[in-house]
Amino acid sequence: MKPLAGKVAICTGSGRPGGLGQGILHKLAEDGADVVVTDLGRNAELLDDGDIGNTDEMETTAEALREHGTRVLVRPCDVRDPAAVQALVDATVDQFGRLDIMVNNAGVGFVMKPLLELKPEDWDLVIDVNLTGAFYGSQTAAAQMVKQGGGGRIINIASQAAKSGFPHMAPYCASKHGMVGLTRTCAIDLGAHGITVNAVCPNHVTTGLGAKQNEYFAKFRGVSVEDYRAALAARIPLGRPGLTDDTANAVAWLASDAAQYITGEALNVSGGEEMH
């Protein structure tokens, strides 16, 4: 039997293709579990972007899940707004009968700028969709979890810069850092309802967003992407950046019965890159 069979998991940030969130799903549902695409979907031109799911790019993932047999819901959500969150948990157990995983993937790591240069607009979208919305989705499938019974997984997708400061990042670094606070707060209130949270910190991956940081810091430093990715990769001690499947593995094995007595952690998937 596969070891998620019978689970159903919602993973925030889902829509964008090659995305951390793409992957995530794609292995929860490998390991047969019922999932969630959700992203911030019609409404993702107001960040203005380009690296935030749209509802065409939600329903593409999941058509490529289905395609496996997976059964899939398709539910656009602003992880900002607590009603929109509450409403995404509720559609997810009128579909599916149940919450076994919450994933908070949802991020916003396009705001790259000096400190002097922030703005107070800067700083609230950071916190607000990486810190805030991981709350809120904490708190709503919490919720959904204790009152089914049985336990549940709680998995936050912080970062590297949950560990250490980078230039340029001062909301997307504070934000990280605050998850992983929530996450060992909310491992401790929620140990006796069974429900174990923890945090996966891997290092850069080349998604659509990893690709403009890459050129963000190339120009930063005064060299091509090229050189830039291979002195990323150069301080890595298996040599190489991470991928997508790194963290959706991790959080898979966490989301499993293997890592039933492990919460409140926050686990490094950086290569070797981070080992604190």
Ligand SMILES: NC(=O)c1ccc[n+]([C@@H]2O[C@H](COP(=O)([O-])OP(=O)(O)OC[C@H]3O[C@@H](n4cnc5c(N)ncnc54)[C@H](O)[C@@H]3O)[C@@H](O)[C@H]2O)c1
Second form
Amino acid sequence: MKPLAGKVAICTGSGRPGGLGQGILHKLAEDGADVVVTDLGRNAELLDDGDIGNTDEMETTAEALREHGTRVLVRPCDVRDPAAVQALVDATVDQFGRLDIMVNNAGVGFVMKPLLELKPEDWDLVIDVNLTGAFYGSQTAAAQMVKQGGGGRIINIASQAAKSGFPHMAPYCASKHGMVGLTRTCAIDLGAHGITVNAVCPNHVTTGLGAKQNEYFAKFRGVSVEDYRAALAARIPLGRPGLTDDTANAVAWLASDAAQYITGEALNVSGGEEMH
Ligand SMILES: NC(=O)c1ccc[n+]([C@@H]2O[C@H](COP(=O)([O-])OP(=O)(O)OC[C@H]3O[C@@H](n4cnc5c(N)ncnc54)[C@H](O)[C@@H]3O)[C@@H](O)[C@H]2O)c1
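Next up, can you give the form predicted together with this ligand of this protein, since the form predicted on its own came first?
Following is the full complex, with the preceding chain placed first.
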């Protein structure tokens, strides 16, 4: 019997190729869960940037999951819109009858600017997606889990930037630190319902977002991307940056019965780079 057989999981921001969200859904599906692929989709045009999971990418992600026999729902959702998040949860329950695992993964990490150059709209975009979106996702999923009974799992994809500051990333670091506070309070409020709430804090992973960060910081430091990545690996005790599988494995464990007594944690998945 697979550890997540009979469970239903949503992972927000899971359409983009090579992203953490896609990796998480593949692992949850491998462990037996039915899954919901959701991302901005057609709403991508609302953000003037190519860094977004679009409708075709969501479908491609879903097809790859279905090839392994997984039941998959595809549904666009902008996590900044509470009505869209509610509609996502409702569509999931219509399709699969329940919701057991909510992974708040949607994130914007491409706003990199020195503090003095940040505009209010830069701040708002990052906080709205990363933090407010995780709040809507947590609250809406929790309401469904309480209604259906039997507990549940909420897992927030925070970051090493939830534990330490990084240059030129004030809104991102603030949003990810905020996610840890949200995680801890939700864990307290939802414990009586058997719902665990945890954050996962990966260090650098070269996803589409990670590649963009590499390019920016290599340029900022005046080195090649290869040299920047080599220096990054050298400061990690386990000697390499993270992989999508590292985060996916941590999420799958937190989603499983084996982690039923773990809640309110912010788990580093960083090869030892972050230790507090
Ligand atoms: N890659 C890393 O190094 C790293 C490290 C730590 C944490 N993270 C976090 O992991 C998560 C996934 O990042 P990734 O590296 O896979 O990048 P990614 O760009 O592949 O994934 C982010 C996803 O969020 C989606 N998204 C953005 N705005 C959205 C919105 N308003 N509504 C719904 N979806 C939206 C994007 O379309 C994209 O698919 C993010 O929260 C990121 O902050 C990434």
